[in-house]
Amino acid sequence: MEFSASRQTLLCSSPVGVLDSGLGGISVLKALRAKLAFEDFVYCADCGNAPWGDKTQAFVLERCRAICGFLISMRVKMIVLACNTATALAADALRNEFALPIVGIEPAVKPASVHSRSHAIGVLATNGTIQSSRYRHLLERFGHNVRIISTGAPGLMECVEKGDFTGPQTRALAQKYLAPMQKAGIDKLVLGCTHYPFLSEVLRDILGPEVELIEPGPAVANVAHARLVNINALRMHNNSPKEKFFIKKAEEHTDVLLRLWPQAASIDELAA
């Protein structure tokens, strides 16, 4: 028993992976924190690499396989997959080879589609994802009794990536890309890419405030939040909670890191 409580105490002060194929995934990092307010985080964001959304099932997996070893080697106690590609593409797989939790995202279908009004919602999205047999199956469990418009968004990471998140070419890629969505009378916008909420501003201009976007961060912060409560890992008190940032290229993606979350003190290279 001594020995059991000793290691459950370990297990909770253990930190929380998380990784992304680049920045996109602060806006999960931002709810994980505000739900799970005194765990540690360790975020891996695999920039120079990206964008994951056009690369092959192969190339993700074997990406996520390598962020994933690493934060195991920096003792993680879950992982969550801050990325609608990587779930997509790589969660089975992940969860046949690791033991620890891995926690994913996908595109909130499901309270879009049932809340929807109009009976039209938008879902933007990598290729990636949208071309993914996991979200095709979302289609076909929740897609009834509702228009969905499923766009693919190639660029729109690119321009988070980049810093630009209202400037004239991200507008244009915007437009471009809702103009489908407007036709159709949507009046619900599913962001099936962690990038997106970066560019709601943007997005809310262009589709007016009847249309409603919809994060994926919160959800994914509860399932978290439960998952860890139903190992006994939850963290219940820490006095300097804190996250570490590996960043591939880290130099130069330092800048737009610390314009998404400011108080980051710990940017290394990552080097999986």
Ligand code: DGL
The other form holds:
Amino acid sequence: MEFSASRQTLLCSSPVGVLDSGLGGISVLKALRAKLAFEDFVYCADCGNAPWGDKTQAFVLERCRAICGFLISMRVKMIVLACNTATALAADALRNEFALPIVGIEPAVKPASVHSRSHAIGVLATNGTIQSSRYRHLLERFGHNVRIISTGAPGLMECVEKGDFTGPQTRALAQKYLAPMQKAGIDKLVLGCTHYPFLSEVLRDILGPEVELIEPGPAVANVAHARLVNINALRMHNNSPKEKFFIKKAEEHTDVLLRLWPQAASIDELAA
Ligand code: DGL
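Could you drop in the structure for the form predicted together with ligand DGL? We only have the form predicted alone so far.
After this comes the whole thing, all chains and molecules, with the earlier chain placed first.
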């Protein structure tokens, strides 16, 4: 009895692991922090190997496997894949291999389709996500009665990684990807890559106020919260909730990381 009580304490006070190919998953970390006020987080970014969106499934799975192994060595109680590409290409295999809960993230096609009044929505994501069988199934399930313009957007995540959130190159690239969607009369744009919320200003500027941008973070944070409650591992007290960052090629990416998460106090090289 005593043993299980102390095990439970250990599980509650363990951190939550979060991973992405790069810094985009920080958009999810913000939502997680807002929803899970007392948790500690360990965030891993594979910046030195990014982007993942144009890599093979085997490569993405191998990187996710290595990073999950590292997070487990940090004794995390749950892993959030703050990356649509990783979820599309690796989530099923990771869930088979690892015993802890793994929360994934999918483009929000369902809510966008249900609430679209123009019956046309856009989905901006990586090629890896758009071409995946998981995405195809998502469209089969929820893509009825609505026209969906799905666009793989190589280059956009790199704009975020280098800290170019609003510059002319970023704007030109976004304009190119959004033009067919504007022509189709979309009223919702699903941000199907966790990097894209950092480009919201430019995307909003191009599309105008009548198109709603649907960000992935809050829905994932709700799922993560429910999952922790479900396994009895939600942390209820913590005097100093922390985030630790492990970044592949940390030195090159610290400046942008600090722009996205100015309060980051612990930044280390990701050895995995
Ligand atoms: N942030 C990622 C996603 O949500 C991956 C971007 C990339 O590495 O290409 O898909």
